[in-house]
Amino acid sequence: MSAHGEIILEAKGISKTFPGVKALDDVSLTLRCGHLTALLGENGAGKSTLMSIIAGVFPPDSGEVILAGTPGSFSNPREAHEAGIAMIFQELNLVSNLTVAENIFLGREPMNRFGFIDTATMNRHAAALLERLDLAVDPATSLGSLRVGQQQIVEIAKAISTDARVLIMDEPTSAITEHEIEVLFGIIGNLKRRGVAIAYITHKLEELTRIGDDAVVMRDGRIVGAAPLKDLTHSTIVNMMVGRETKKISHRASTAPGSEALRVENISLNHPDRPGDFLLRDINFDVRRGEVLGIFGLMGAGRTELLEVIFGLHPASATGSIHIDGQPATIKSPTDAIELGLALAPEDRKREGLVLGMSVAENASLACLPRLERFGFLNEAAERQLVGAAIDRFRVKTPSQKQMIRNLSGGNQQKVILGKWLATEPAVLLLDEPTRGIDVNAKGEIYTLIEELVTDGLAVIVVSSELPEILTLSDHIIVLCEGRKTAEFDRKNADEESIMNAALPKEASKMIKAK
């Protein structure tokens, strides 16, 4: 390993056009050993892009990379890899029908003396690195059934299993908990003791006091801004990223209630794979128009399994009623909630919000299909006017309806998400981690956004790893831990520390004020 501060790796000049976008113009960045180089900016600045090209998932269209003082380029990400660079993407990039242990070690798995995969040594190196995380799956577990947040936690795994010079951190802590992101720094502060050069792409910038050295600001695909942390405030790199002065998020005003939207009752949903267990149960709450309904719990809390059960996506296996405007609902499928005016944007928007295949405006309209046809085809005009009133309304950076949508960034995907469910008029919104991977100042627009719905009569449910976020939004919250109610506040009597104790395993919260 090089000696610490050495310049381990150059980008020099990193210029990369897709269809209609220029996403990256002229870039030039310096990575030093055992130093973590924050990358911040808007969704849409290029940051993934150019962390994307040094790990040779695609090329730049000029510019070159400088390894340990060799220059070169990589024509895909085993060449980057068998270099020394890893990659942990914030869009997962695992196989959902393959085990944990098989994603951690793919192309890399372990043989025998008789040239065959050693499966027994593969899962026992696989067992150890989930522990040094704090994950507590059996590594021959088949990586689909893992939650978002779980699949993240192999992502890192994934990386920190190589012996890697430089490693990029793509917005690796969006969707875990605040436990495993005390583990993940633990282990940054490890690499970087050994030298690892460490690009760390993030939008939370309260991580980066502890774990950051310097910092690179970008905008429209170009560095505006580098220096070391320290000589940097937080409205300085923040006015850097937007080219603007940025409103300070701020507690949303309350107001008034109106009449009850949706009521559930006694929700409780089976395991799937343990037959008497559950992932819910007896889950009591109602939300009202006007009102923003918070969510909280630590991951495995049965959080979106709740969202899920609500949109019909468990019918078979979930028990309960809900009930819509007072009347007693009978979902057995989302279709039937859409009908009913309920909406969910999901969790993991390229896997269950978006399909990657088609264009802005196919996937912004997607929702509301039978309000567009005329005579059993498609209005292109009314879907064009749909579409161009949810891009205007959401600020969504693209160069033109027809754009694919798979190359947007991830803040304008999610704001497509919720411009096609908006389209169908709900009467419930129901969003499950709307600002992950999303900037501050894309951030505070959402905030807004979910303030004019609810002053409108709009009944709001929101599901954020986040606490603060909780605490900004929410009229009303309720705390889920292991598949439990465990608390309810108002926003007068809800802090943090009680929201957390709440969301808390009762061993785990007996051991914390032990201490």
Second form
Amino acid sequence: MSAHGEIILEAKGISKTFPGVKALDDVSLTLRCGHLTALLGENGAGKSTLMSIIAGVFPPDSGEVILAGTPGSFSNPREAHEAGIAMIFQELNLVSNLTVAENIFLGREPMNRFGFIDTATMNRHAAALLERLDLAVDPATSLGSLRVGQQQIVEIAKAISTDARVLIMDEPTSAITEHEIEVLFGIIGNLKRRGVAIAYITHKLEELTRIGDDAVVMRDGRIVGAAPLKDLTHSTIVNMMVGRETKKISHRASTAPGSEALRVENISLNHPDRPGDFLLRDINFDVRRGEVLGIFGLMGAGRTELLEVIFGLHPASATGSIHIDGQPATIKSPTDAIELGLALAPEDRKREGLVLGMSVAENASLACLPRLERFGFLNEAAERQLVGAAIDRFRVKTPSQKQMIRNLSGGNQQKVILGKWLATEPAVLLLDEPTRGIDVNAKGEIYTLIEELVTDGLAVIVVSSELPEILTLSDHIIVLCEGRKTAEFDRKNADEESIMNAALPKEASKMIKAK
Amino acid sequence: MPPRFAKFQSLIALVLMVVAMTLLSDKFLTPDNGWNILRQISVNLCLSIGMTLIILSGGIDLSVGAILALAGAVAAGVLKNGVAIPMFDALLQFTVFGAIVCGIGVGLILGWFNGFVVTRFNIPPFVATLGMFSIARGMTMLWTGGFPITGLGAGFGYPGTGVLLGVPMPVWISVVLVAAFVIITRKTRFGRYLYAVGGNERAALLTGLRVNHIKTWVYTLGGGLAGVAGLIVTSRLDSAQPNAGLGYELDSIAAVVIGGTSLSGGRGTVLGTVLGCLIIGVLNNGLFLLNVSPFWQQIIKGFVILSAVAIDKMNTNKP
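The block above covers the form predicted on its own; next, return the form predicted together with the partner chain.
Shown next: the complete complex, the earlier chain at its head.
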């Protein structure tokens, strides 16, 4: 192995553009043997994209990756893996019905001389790897019977089974328990001593003091700071993460808030796989007519789940009470929620919000067809009128109502979804990441539309992982972290640093536990 | 809209086949043979309308042939033998109309059960209806004891053999059903919901549609239409055969697919399915007139299905 501190990998001038978004803009990064480099930044800052390029998941538009002095980027993860770069993704890439050993050696199974898989050798090698990682499981057990943290360690075993020189970890502690985190940190210490360079994406700053050497902070697709960790304090890091030149935000004049539209009390949601754990724990908030409530949280904070509970998607596993217009409400399905005046624009428009095989008109009218019925048939004139009104109101750019919705831009699709819900005359609009994947101009338009709706007396809840968005739109802000509400702000006293502080998990030990 | 384009394609295929058959056989393009083809496809048409609804909603139904057999057998049985009620020592006799209601009712109930199993227990439609296939086949054997029920009388024979205004009754029945379901799928809320559920079930759910309710209705209708098909078959043969409709579910899936309906749901039309049925009917009839061996007929039909889907795929994959 190379000497400690020696440069093993350099990424130079990497740029990458996805449709509508510049994900990376001339980014350079250096990884050193035996060092752990922490990558920090908000969601969407470009951390995962940069790591995916280094690991060969997709090619950069420009720039190069130099491994141990040899330039050349990899065209697929397998090439990168063989060259000694291993990546552990946020979502585990394992096959749960294969055994532990089969997962570790997937695609590289040792063969005997008859061309069959040599299971005995494979299990022996796997057992040796697992012992090094302090995981006491039989390599022949099926992966599905392991807990998530153990599976994570299997993933690490798979990564180091090729003697990786560079190991990339994307939020490895987001799904595992305290003890497993301890084990993982021990493993990381060992790997560092053996000279492996580690790139580590995390939101948990407190973890880093124990394992980290260098920090790189990213924002909006650029690197905004790089320094040894010991030279950085918590607050300087947070400052770098959010410290964009704050644009002058034109916010609508505050109107006097109206009556209470929605109040939720003690909302909890059980974890589907881990009995006794919670995805949401005792959430309370209320929102008034003519007001925007912003809900901020990082990945895994429970933002989407909170909206889903309110919208009746988890009737069996959620507890707590919901009041609409001051009246207690029972919501067991989206149908109930809509009848009570709620509307939800989901985060993933294409998978959850739209029927892509239908036209603009068919999507826009889908939520209120009963109103368009006459003598048991759909009244097409009435439908055209309703859809036309929605297109005008939300300034949807489409050649015609009959245009297939898939041919519209993301911003216009989102406007159609807003139009669809407004036609149901809702009292409360729930917007989950309303501008995800939408270009800057359309973003501004969506903001303007939301503000118009609020001025008309609607109550709006905006869930977002983008701080500027939350600050632009919200009258009140609540912050979620690991399923709990950790802070509440008025617009007057909200600033990026304090919101980000409340959103970052404080210590690993505070992970949600029953009782 | 893509479905319209797909329909256009199968129409071209149908015209080409008709022209080819006309050139190859002088017995093909005659009025008698035309009515013959229409009468032959009417049963498949009834099944295929239901299958279209089910596939549009994102499902599949392997039990329609079995339901057809049971519905026919029940109608024939209650008409011929009545139903004994030992508790009151009574024998219920049925009119022709009563027997028809019983047959369709059986189809509706079994179809509803399919929908119930699919939605309530979240069992994939392929498996749920495979179960029903076996159940309905077994029940048919139990009900008939394995022997045909014959001698059902002229009244019962009318729907299968009668002629009204020069048009055979089975053709009347299927044309009326086609018209009804073209209107239902295009002009009603239920039709719109069908496309939405099949196109994106999650989005439909989040839009407040009662997805399970809609799906249950779809399977119920599919079963009821299989019941109608069973009555036509039984009436025409004047006999309920215990193994009637064997393999019919595959013919109806073939017709739906050739008609341009996507097996993944949300895209397709009833009129497309009518063309699919016609293509299969013309193919069977023409190959028979040309004295092609039935074994070759099956092979050719298989390739027609494959090319229909392949062409459809090539078109939809284009940006």
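Keep in mind that what you see is a predicted model, and the values were worked out from it rather than measured. Each form is matched to the other, and the largest set of C-alpha atoms that superpose within 1.5 Å is called the rigid core. Residue numbers count along the first chain shown, from 1.
In the core-superposed comparison between these two forms, the C-alpha atom of Val428 has shifted by less than 2 angstroms. Core-superposed comparison between these two forms: CA of Asp490 displaced by less than 2 Å. Core-superposed comparison between these two forms: the Cα of Leu29 travels 2 Å or more.
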